[in-house]
Amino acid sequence: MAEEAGRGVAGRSIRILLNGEPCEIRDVPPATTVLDWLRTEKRLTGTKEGCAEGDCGACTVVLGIPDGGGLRHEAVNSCLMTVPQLAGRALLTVEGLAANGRLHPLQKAMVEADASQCGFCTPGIAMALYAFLEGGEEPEVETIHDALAGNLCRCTGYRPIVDAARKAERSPAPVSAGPVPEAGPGYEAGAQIFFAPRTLDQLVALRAAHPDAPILAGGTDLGLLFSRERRAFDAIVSVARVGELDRLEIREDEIEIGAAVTYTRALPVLDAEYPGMGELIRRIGSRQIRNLGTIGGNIGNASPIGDMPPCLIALDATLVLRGAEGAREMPIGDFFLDYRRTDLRPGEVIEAVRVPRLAPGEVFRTYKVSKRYDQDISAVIGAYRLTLADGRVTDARIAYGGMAATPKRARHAERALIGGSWDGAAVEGAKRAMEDDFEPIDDFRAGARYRAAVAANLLERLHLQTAGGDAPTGVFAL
């Protein structure tokens, strides 16, 4: 099983659709991101380098995916790829929209209504466009600007761009054009290999021979590593393409949605679900993000202000893990050890997140505190998953997200609830309660004292929305 984890099961080219015509890549080190690989060796420089951390949207493009016998048009940052991720891909630039010295029918629009400026930003709004047009979504005001949210104009303004986004017609890029090639089991140049599993058990024989290896899913935040810090690695591992973590399975009691599931893929099962999950799904990053991103690796991540664990806490999710002996499960609570320290053994991989439906009684809300509305990191998150009856709270789960080294339950707040009449005065011993729960972490983004507050206040916003109120829902900026 390790040899056959080792060098050898890499090939040493990765053929793509690049604009619509084949593309073989060559002697490109593993770790090198698509922005770069388009500016420098394609000289493809339409795609902009704005932030390098998948904030801008300067370098968006559109990947077409296989599926169901067509493609699957998606926008992502491409400063955040690694090339060996477009295998089996088909990928289409700024440079691909126009076709036969004609301009495609959104470009046009955009020159009519005067969407562009400077231009810097236009090709990354084009291409996140492009890829909206192509999802036959309704080119609603609303859908249009989450269509836009990961994508930053600096002099235009958006009226001229969402006009552009209304009045143009849907035409296909080259980017349908020919037959996508199939993607190997990874990719080998000089000294570092990438490794593409399509299994589990291939996974986990890669994990164990190649310990030191990062595991990269979507890799929204890994991808800094490449973008920003310009590290290589001996090998990299990817589970994008592992089927056994591609699940999203509904069932009686509980949805279960393996690891390299993206955040675009369980939205709408989470967000017929779980009230406020959607909302703040669509506020942890831009489609751009959610594209590429997942759930498993924001639980891997381990970060005190992940958004996913306090919900998956509040909710009494259960984590699968995998590793050469077979399957281990424990509760997500027990998964975060401390500050960026897991549960996960040597040769571990997470392989799913089973997350217990809502039965009759149970109420789940979440609340996400951060600096900007839009894709940015939580300062405070609160989830909240109570049982009422009769007006009395028989059962509570409140976790929060900020307010500690790990995400971490409020215990005596819970306490101070359970067998009380759900009212105000519960409200106000369980504030005073969850003093003792926490120690507030105190950083750049918020300082002690008031996450202290902010986390007391969301529990006051809870009741006030649970109890019949007209509190709002969703994410707030300081």
Ligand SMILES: Cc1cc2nc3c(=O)[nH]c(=O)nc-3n(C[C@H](O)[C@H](O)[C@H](O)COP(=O)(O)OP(=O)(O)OC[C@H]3O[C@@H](n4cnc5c(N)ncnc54)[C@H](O)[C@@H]3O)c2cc1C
The other form holds:
Amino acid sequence: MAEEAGRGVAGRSIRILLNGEPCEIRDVPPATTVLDWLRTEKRLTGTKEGCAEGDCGACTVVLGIPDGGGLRHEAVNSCLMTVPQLAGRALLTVEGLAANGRLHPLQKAMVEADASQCGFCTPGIAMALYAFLEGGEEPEVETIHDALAGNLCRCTGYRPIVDAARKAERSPAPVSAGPVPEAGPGYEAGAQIFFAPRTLDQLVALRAAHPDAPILAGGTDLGLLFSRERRAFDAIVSVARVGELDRLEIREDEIEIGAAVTYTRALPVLDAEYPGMGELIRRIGSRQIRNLGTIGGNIGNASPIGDMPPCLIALDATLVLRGAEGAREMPIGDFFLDYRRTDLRPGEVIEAVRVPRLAPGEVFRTYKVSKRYDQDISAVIGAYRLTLADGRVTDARIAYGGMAATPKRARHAERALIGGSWDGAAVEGAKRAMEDDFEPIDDFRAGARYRAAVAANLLERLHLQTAGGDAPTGVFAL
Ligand SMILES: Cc1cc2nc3c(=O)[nH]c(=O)nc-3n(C[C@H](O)[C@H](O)[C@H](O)COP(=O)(O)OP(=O)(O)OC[C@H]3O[C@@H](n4cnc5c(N)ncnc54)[C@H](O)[C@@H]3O)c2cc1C
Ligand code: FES
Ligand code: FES
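Could the form predicted in complex with the ligand be shown next, to go alongside the form predicted on its own?
What follows is the entire complex, opening with the chain shown before.
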């Protein structure tokens, strides 16, 4: 046991259910990935390593998360997840699917549909589909493809895999058995400690006591440090179990999203409130990524091509930061200072983001353009909130990602629009004004000139969509 002082105690073991059986984990360094642990320690080598960075899905496993007396099943990438993140979860790997020597109905359906060739991707695909079936969604072709967007198969082709998913039946599986042991407040092994505080006060105290420790939410960005770089840290501080950070509250005039709320959880709420946001979030990584990844992590990561910051800036969201002295609030746009540099002070954490709900007369849209439709980072992401009255623009907030070192407002374009009619001429004026707003990034995702042209054209698209024109409603890949 270590580290008390009102911050919880890190135990020397973690108890989970592994394929339905109690499993105690000890002496495994906390920065070990679940994938490495499964393959090297448990010798469960059905789970494969393809890319080790969340892209291919070969490492997909399923978490059983206690929820309302039962378990909710979510597919995750074991390559990006550290072992202590398993605490309080049941873990199912492909080895747990078949029971009593009989294939799971899903596996049987895959065999019958010829849904595997070399087989390298197959365990990951089986696990992604297992979570899909357990989720109880209708097995429509589109939803199956959405469930498989994070699983790359290079040789079978997706038609037989989708066929198998459509025919497969749910069946009780070992992961659902037995109560899941409760998670402790932390875990230590060797010289490393993983803190899993439960309250904001504990989190802030730990942040102050371990200023160099990485703050871990879902780990879909940070996980690369463990997975690819094999970095070890004396301490890691997880925010995932902090009750106050897990809040998602819909109030009369705003939606408050705690920093540890995952995309999967936020999706239906944001989808219902902000047109275009649901479609955008469905294109953030894959289900595996969205099941772990958080909006707080997207803000904390401060990437110039992160998808949420431009939306939150356009919506005038307020960021709540918490340190030992208490909370402070700021417009989210002020948080991003320079490339990957934020206004987060030493000892502070992101607590929540408050997003105003749309008022009458306000329209919101967001468009993501990336090289590939699924599972790809934006080349350009635009987010727009206009207040319209009698065909005139009375207010405008326009923000882009991929157009500067930080997510940034297009203030010149906004000024060009405010006070004028919402018509084609105004859009042309705003497009010209936007030339003074940005010096776009020029990199392998897209050139600067291309990005500038796309950003301007997305504004035109906004006009076509919101002025009653006949414009496409989807989000595009290049
Ligand atoms: C395959 C793949 C696809 C992806 N696709 C997309 C995409 O399409 N669009 C996109 O925007 N992103 C994408 N990402 C990036 C990533 O999924 C997101 O940025 C996600 O929101 C990160 O959230 P997380 O909870 O996993 O953060 P983590 O990885 O846990 O943390 C990210 C950063 O935020 C900090 N942080 C987290 N929480 C807090 C807090 N409460 N207070 C202070 N700091 C905090 C961490 O210290 C770290 O620096 C992708 C990642 C992968 C691996
Ligand atoms: S190994 Fe490719 S997603 Fe994990
Ligand atoms: S069966 Fe070979 S990669 Fe999918």
